[in-house]
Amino acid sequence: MSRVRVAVLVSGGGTNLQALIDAAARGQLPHVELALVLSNHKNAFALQRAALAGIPTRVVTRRAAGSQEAFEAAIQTALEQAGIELIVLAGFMSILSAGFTDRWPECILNIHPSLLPAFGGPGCYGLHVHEMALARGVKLTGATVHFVNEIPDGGRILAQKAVAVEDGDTPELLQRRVMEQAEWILLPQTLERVAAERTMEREKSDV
């Protein structure tokens, strides 16, 4: 079976990187092939993640290219080498530029911790999204999967999962919940939908 080259961009702990890669072991991404896993910070823990599971690692830091230009010029050469078709945006803290995206159009995936579009943008990512739900008084959240463009959070929604919210909810209970009920079912399962889709489109240009 033909499988799509994924590459999963990161910054932090990697929990929804290990969610694909559990996914994976489970035999649920037949599709897919997690082919390279690339972070902007060098001492995130979710390339630990990928070196356990066997996935090749690169790191790019914006520090040490000196500009955004040559940040996202660098991880554009990591992806070609890699022969990479889709790349998952999983807890990665860098906007990406509309010179970038609009290089990957429809081409790149990102997993927001809320029900999109409520509390997207600018600023709403990891806590400060749970932190808003609550103060905003919302009785639903959830998680959002959908295509990247130059807009933070403006891309044609995928998937999205509701998750309830409960009384005494902390921002960080909020988070777990949302973590397990919501973003690592739907990532999984709209990766694995979107490489079946792009398979058999690359099947049909065969033919």
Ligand code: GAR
Contents of the next structure:
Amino acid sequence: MSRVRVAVLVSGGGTNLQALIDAAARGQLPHVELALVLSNHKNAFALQRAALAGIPTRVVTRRAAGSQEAFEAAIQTALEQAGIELIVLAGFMSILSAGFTDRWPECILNIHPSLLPAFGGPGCYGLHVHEMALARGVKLTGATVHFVNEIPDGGRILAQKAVAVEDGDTPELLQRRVMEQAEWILLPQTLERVAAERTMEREKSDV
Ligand code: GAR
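Please give the corresponding structure for the form predicted in complex with the ligand, as opposed to the form predicted alone shown earlier.
Every chain and every other molecule in the complex is listed next, the one we just looked at coming first.
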């Protein structure tokens, strides 16, 4: 059985990447090969996590590329060179244009720290999402894994997990609870499910 080659795109700390690395080490991603970690920031701690796990890394910055088009073309080249079949956005803080997402229909997964469609779209990322949730007074929030299309946070939802907001929560406390109780569980589970489906489709078309 051949595994699906997956690239994880990151920008920062990479705790979701770590959840994938740990799940793979526990044997929970039998259909996944973590083949590449690509960052748009050269100092992202996620790169160190990848290196420690022995996963090849690449850095592609918007600044060095010069334009959004050139940035996305450089990402595309890196993915093709690594033979990537599925992409995971795990804290990748750059919106990808239709020119890129159209080339990867239902092949890009994103983890978002709210129950979409609440608190999604441009400007809704990282800690801001939890600030917005607390400001609005929601009692239940959570995480969503969805396919990525040309609409920011607008692609088909694959999985969601709810997390309770507690009295006295700060954005940081809520972010940590959403990560621990939802993101780090949901992302590996959903990636494995999609990769297993792709493997089955591939085997069927090989017959
Ligand atoms: C995570 O909470 C992820 O859901 C969020 O950024 C954080 C990255 O943390 N992503 C978004 O807000 C995307 N719109 P990590 O680098 O530790 O995985």
